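Given as structure tokens, the chain that follows is alone and in the form predicted on its own.
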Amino acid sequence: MNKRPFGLAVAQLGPIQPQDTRAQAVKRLLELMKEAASRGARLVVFPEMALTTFFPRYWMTEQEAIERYFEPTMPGPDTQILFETARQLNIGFYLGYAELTQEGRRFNTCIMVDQQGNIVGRYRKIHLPGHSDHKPAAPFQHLEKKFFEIGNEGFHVWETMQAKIGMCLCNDRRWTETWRVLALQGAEIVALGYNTPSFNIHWDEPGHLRMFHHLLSLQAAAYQNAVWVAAAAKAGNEDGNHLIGGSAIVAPSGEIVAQAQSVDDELIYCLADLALGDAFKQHIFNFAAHRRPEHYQLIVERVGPGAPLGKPPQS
């Protein structure tokens, strides 16, 4: 089989704290952006949230964190520099950001750039972790339920920079559908930003689980789907809260290939087959071969488990 080589980056981000601006932000980015062109990437995979602190850990109102912390347009006079860079390094990216639609509604959306400097495409996420309500006892709040709506566009491939690629943030990477149904669409790649806490609030998780967890879901997902999975975290303590790193390119074979040594900002490269893809989706995971959708019903019929279980064994 023919190798496909495709030079694949993910940008980890140290902390970002409350008082840093998105020039500071971006400054960052650049330098990243840099060093993955630099080593040939033809794509940098930038976190969730990559222009500002996570601020779903604070209660404030909406107008409050629309006022600071999210973006009215994209590219903005900030992010600007980003778009221009990468058209003049030929290296396109993937950046997560809080977006404010001209009518108002707000997602935590994610962006496809191509090594011209044009959005591709957009991924507004449907796993919102959290809660709404205020939790005055809790260490630090998990909001992102009440600073945005669910996601409204579903789950695309976008055929750019010679690849098919896929989309997703956070919280999406524990939930298999989001997989699959990339995968239905033929991605080769999924890029995934995420700013994952290393406490849970809602309940006692032994702290090693958070980074077994994740690791696990990306290995699971990138072999049961024979796609690449280029994860990057924002990572460290902002403002005495502790994000994991953990960022990580994991091949179709559920290897992980690259992984970041810190909670600093670092880049990690990996030259990817996308021929290894192939072959797994030919051999292991052929879906025209082996699926068998009309046994799935209960996957889109129930949000949960509820009676009845199964059928009876017919006579």
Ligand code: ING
The other form holds:
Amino acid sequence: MNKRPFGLAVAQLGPIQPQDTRAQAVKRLLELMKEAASRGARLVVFPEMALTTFFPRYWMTEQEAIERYFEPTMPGPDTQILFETARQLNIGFYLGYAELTQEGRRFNTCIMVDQQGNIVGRYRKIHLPGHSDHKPAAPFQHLEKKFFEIGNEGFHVWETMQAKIGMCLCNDRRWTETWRVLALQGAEIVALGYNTPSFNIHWDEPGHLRMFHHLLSLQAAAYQNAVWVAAAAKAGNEDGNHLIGGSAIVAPSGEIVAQAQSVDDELIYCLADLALGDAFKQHIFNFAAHRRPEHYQLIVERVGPGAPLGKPPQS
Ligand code: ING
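Could the form predicted in complex with the named molecule be shown next, to go alongside the form predicted on its own?
Below is the entire complex, every chain and molecule, led by the chain shown above.
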């Protein structure tokens, strides 16, 4: 099998505090981008909402959120340097941020920027977790349903940097449909950022399950869709609220080939062989040969569980 090497880097960010400026966050991103380039990376994946603290943990008005945490332009004055440096270093990047559109609409968004510093793709988060009401008794809020609209551009794959690259964001990784829709477009790499609180505000979830479910989601998806997965955390203690680390690069075999050890700024890297995915796509997960969509219609027709359809055998 001829190899198709692709230098793949994931840049985990430690905490961004509410009082930190975008310029301070960008300075850290630049350090990580330079380290990724020095390792030979063609692409570096940054976290979800990589420019600010994870503000959906706070109750505030939409207007307050817009003024403090959203980007009305991308690139903007603080982020232009990322694009210029990417071009100089010949490295592409995935960046997550809170998007304010010209029409005033709000999305939890990420972009794919190629090695020439051009935005080649954008994805707006579709699976928004949490709630939209104020829960004053909770130790923190999770107001993505309040501050963001459901993404309106679908799940896509772009041919860029000599690969087929798909994107998603955080909670999307827990939903198998995210990955299958990307894999049905021929994705070879799926990039994603995440901010995952270490504790659950809804029930007394055992702490170890956060990391377990995070990695389980990535590994199952990588294997069942024969894709390389590059997942970047924003991690650590933001204003007293802890976010898991566990940034990881997962091979199409489902094996974790690189994983962050800290909950701070940390680069992980792998010289991924895209041909490894081909082996799985040609055999066990040869979708065209083995999938039977004529039996899957409930997946599209039903939002939540409905009546069982089983009946006694007729003959
Ligand atoms: N964060 C979390 C995530 O999906 C969450 C929210 C955590 C939902 C754990 C369910 C269980 O990783 C974001 N930003 O989606």
